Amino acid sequence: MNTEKDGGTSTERRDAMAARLQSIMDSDGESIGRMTRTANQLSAYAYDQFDATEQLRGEGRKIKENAIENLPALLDQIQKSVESNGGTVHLASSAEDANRIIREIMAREDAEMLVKSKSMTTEELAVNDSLETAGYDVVETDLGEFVIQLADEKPSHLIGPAMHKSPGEIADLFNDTYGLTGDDALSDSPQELTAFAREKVGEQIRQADVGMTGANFVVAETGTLMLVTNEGNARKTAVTPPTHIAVAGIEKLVPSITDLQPFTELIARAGTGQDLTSYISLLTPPVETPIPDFEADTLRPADDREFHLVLVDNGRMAMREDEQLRETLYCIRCGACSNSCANFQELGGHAFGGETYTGGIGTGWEAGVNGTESAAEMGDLCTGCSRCVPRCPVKIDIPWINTVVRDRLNRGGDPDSFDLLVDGLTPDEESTGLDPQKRFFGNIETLAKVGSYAPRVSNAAISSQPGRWLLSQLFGIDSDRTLPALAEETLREWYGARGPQVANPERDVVLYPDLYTEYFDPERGKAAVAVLEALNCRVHIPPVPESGRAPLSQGMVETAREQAESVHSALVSQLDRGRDVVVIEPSDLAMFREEYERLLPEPSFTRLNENSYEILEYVYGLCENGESIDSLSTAAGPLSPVESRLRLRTETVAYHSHCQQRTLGLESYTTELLSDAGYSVRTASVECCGMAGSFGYKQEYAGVSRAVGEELADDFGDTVGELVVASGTSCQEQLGWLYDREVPHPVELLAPPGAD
């Protein structure tokens, strides 16, 4: 049995991680979940209600692309602009360099106390620790940062650092810290707590010698800082003390004032669902406001003001040169990716985070500024569901960044005693040292192919108690989960014996035999064939390999690239014949339409992208172009094959759309077709089932997967007498496990009665 360097066997390590994640869910989950889900819903509404959302997302993306491309010139320009305004620019190459500069400014100003507004860059630099070690007093003025400073904790969210704490916990913290008892003790009233914190913070701002802010954006042309906050403390921090230090990563630079417009419109809508934040401050320091002397009750002249802009590299220039991580620098730190992430909603940043940064985009930041290893524990919590992509105001492909970091971590692994066990069963492109669990799931097609030669024997082996124990010990498969059973006959075996049934077709189509349909659930493939044939399509099911989704989900990028090339090679002759490719599994369609852009030459990607369709997207198009839905099963007609199989006559369907299907904008085709067929369709407001392919099977993450799934089940409520259907493989598995019943694909409801 393999023993890890950091202690214990692989199983013990996975158990320890599962216990840690469960502990964080128990302590932080309720507050984090309430806040992030609310913010996500508000953001979705704000995006939908704003006509210019997509236009401005595109503009914002271009501004950030150009700014990062021209960063050296912008650094020269900002230095000249700030100096002409009367300030000083410091270029810090590292965290140590930045902290040295800040300490020197404090010493030169003979300062004793510094007050700060919220800044993740200063968290990255550990500015507070540096100053406090040097003997300075540091006070956070943002309410959330003030709370976690008193609690001696790390931020749990990019924009809501104390999001994990309830009002009651904050009241207890304030009461304990300040010795408030009896009638003086604070209640859990948010208004009372905010008023108390405002008074305490205000006292510190009035006494401070130096104020420190971050900057959401820094305008190179004018030296202007843009501060976006929902509290006024950033303004007070910047202009009340005589010295202002602004600390910002070099990626915050934009060329001109006009470049701020898209971000002004987008940042609040993305992060909190507001049209605008409470405070958008444009400061061109040193500002001309006189300096208040509270002790003497007088004003000092503005000429006495000092301004220092500390621009931080700390790995950013290397990220700029890194083709795969460069996109991370486009981030405007709105927190939308965290709010939209089902796993983050359960865990928060204390689990889904590294040394500094949290959430989906945090993996790229951690790898860039703190090193790839700092992203190791958080990296696999991104399941690649893609729900964050349409929320990101600058269109960052966050799942791809997480995949790249996962790939780099894989390649840094040490050779393992399990490598010999799986050698020969794993025809991948990965180096030795890859985690056996990842190698198992990344090569699941090969294992399914081997197992399908004797499916009954294989199913008996993996479902037996010794088999499940071995799967748990060798590959970290959660003991409460049962891997799907192999079908007696694969889809291609069935179709090869049956053959096409349409003599004079209107269209010839290729039904892509995805891994799950081919080996585990050919029934949904048979239903898809029956539906297409009923609409006058001749169906072809050629031998095509797995799309590469399985290895890509494990961070096995080169293996996924090889798979993508094999898929294209297998389908190119079909495309040459003018045949459309119809796909049942949404995650495979997402490969064809999204990820293959990263894995294939542009012409190959474009061809597959433009000629591939999700099954019910394609059926909807056929019905819109002359074919009749009357050819299919309807709620009023005879039982569909799936209703017959499940012995359930139903007119009401609880439907769950796959995350990537929703991201591709395809959910409505299914709901409209089912409605047109006479079914009453209801959907859940919870977007994710939590299974995410192999994620829910993994010992260390099964508890998180269950928690996410239970949110969906709670939202659906009572489904007695209804058919629960789902479009994705993992969704069917998760809902089937939650409800302890078969959960079919919606195409099975539309298959004509009597279909095979």
Given for the second form:
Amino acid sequence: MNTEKDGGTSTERRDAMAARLQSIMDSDGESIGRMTRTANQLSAYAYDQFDATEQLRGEGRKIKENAIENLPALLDQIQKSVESNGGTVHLASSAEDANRIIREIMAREDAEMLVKSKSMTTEELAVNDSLETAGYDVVETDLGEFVIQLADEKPSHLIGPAMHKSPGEIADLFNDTYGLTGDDALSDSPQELTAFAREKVGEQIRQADVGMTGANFVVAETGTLMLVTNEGNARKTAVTPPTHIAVAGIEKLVPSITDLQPFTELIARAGTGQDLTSYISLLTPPVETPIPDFEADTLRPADDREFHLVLVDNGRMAMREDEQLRETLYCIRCGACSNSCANFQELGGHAFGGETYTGGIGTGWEAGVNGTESAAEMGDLCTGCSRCVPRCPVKIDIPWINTVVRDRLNRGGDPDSFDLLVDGLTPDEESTGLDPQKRFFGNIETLAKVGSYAPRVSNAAISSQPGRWLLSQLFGIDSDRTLPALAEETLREWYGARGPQVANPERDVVLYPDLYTEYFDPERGKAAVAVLEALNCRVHIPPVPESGRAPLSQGMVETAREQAESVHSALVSQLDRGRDVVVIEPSDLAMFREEYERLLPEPSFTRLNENSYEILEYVYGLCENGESIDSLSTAAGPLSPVESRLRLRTETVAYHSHCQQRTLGLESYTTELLSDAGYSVRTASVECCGMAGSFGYKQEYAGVSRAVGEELADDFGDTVGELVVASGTSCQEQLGWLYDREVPHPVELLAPPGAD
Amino acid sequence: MTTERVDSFISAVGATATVHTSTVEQFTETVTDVVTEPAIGTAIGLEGVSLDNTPVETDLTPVALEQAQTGVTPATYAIADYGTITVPTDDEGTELVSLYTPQHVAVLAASQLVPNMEAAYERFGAGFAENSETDGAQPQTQVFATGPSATADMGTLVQGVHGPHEVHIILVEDR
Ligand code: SF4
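Now the other one: the form predicted together with the partner chain, given that the block above is the form predicted alone.
Below: every chain and molecule of the assembly, starting with the one above.
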């Protein structure tokens, strides 16, 4: 049954994936976690302290958009400018082509040894393999690259290739490789390791025939390369040997020198949290520096310098033509998206990576240069939490690229024997061949609807042993997890029987019955109704479909688009009546405010975007505009229903916001309101709970999800006697599971008693 | 130059380098105090400023380069907001001297101190473009150098990798 093309059942495949992720977490997780979390915090601080961050992000984005648009003209221009400077430009259509060109230059120069500074593009081309196979010596001069070259491993991060290795592991590697024992053996002191590696590498740079660098940017007008480094190895690599080969993707071209300014000021802030790296070279080769011949102790004239610029297409022109992948070409490879990603922090690029590229944007690069299949394993590790988006210096919608690639992979999948069974329950717009697990979560609304005709029967079936076994076999749902139970009565059933209860309403408000509130947790909806009514709003809860978040997170773009259209149709007459739409679930609000821009016609999107609010953002606004917070349940006032139910009267609250809520800048409304209501509010510095909708339920990812969640729980520390509240469904679930207690939505804490 | 700009440059430099201000007359003394011998240098190109009568050798060879403790070079601009200097490339080997020696001493006229990155780009933006047409006097290569070279690849920040681990900047009052 359900036999996969690579052999084994899908359950076996999911288990194997879970085991692989666990072993990478064990080996790489600690170092990666320490380095990425530090960089992420420094970067947040650097962005915050710099008053031009947003302006320059906008300018940088524009420059890249225009440069990619005008790429053919820039390619013409760079050939002329480099040639007039005295260098040669080679256009390489593929990796093979590039490697052939490089080997030919080596042969023509009669070279034996090449030193290299760090370059992801040369990793993509596998330049080292090509040269070594042809009999040349290749030495990496960036210390991190040097480490992984000795270890024969792949980079685990865009800018920190050896980030997964601890100093102790590096010491062992050096001691083994160079046979250092006894007093000669190196300790795990980073100073000692750096000094040792510097000596080893330094010798090689002085002897090399050819120096190879990448380029962060290439200026078409002048033939100038921008190289961003801290160590100084790229500077030495470029000017010490007589021949310099620079290898760069064609997307690195920008028109003029002044275009480099925004990137100069942003790239380090984004990637490492420095204001600038130690060195940023604006290098226009062949340079005027005389050539030092250390053996002969002479300086040769600079006229002897050779410079070759190898510009690599390898799929990039096709990416440029691809409306969805084009944005990937704006990436300046700063690594910020990886550092800000909770799953990346746990795993690093050996799990969250493809053949060459790592982290969230790696999916776009892999799909573009190595083919969609190479992005297959990594793509699901992006949960769409969106925390990378505000960090990207060129404003790339990284989650969207992951969604698109997932959608393409879904469509390319093989037909599966369970399709017929699943099809009956899952009326989506997707092609057959979709992974049944994705189909299950993507169509959760239909399943919930069907199930809620007889919630007890459904719940009993799901939580029974055979039921869980079936869920794990059919849909890959982790058997340690309990799927949320369906409520006895949906929110709309309750509200239909109860009706609005407000004497003299000031305004009419639509409460969006999100899937989770409607079917699984009507309590948060009832609390929202009570709070809104206490602030003189008449509440309407019309039937509105699921936002499309569920299918979108499984990469089912067309289904999500259908959902978006239906949501808009269901709300349009409400909007026509001038009613505001209030949303409890942040991931659904983020659909209305962000993703719908891609799914709906512009006027429909704008209308929904401008008139929808997160519940406590709205309540905050009401209180700012004349309503009184004293109408709600405050710390000093009457107990809210949830406090009565949990028998907990507390003035201290540990609050966890939601990733997308943070990206939308809405976290502070909740913390301020709770403080205004007299609570003392604690928040954690860890941003992600790790659950991310369906992610934590999936057999293969449950372990990663738990590890991310535990970081959060560690950060919160002791919560005895506190109420833990969270804004997102998934966060409520995850924290509830970690703390083994009910974790309500903050609106429940503010609900006045007696609204039922 | 405004003393305000010099002050903000010095505060941006912070602990990453040491800034010395000097008159043209004091220059010989200032350099002599700062350098560790053996020292090697390239022509500074400022009126009235020379490395004659200082311990700094100007006869560059690869061996002298490897043995030098200090390298003295001109810098083109300094950027007040960042505490950054820009090091030019020339046929005397300024790039090599500023890079291979453990202690780098950069010399520039205080009038070359610009307020921010935008101003720096405006100045050499024009120069780069012009140069690519006419081979003018403006250097075609500039390295923004901010503090010593560094790496975090071995698990924590270590200063002094392939470039210098100590940097001094001498601002010569020229107006
Ligand atoms: S996608 Fe953005 S944040 Fe990620 S590496 Fe590229 S430029 Fe940096």
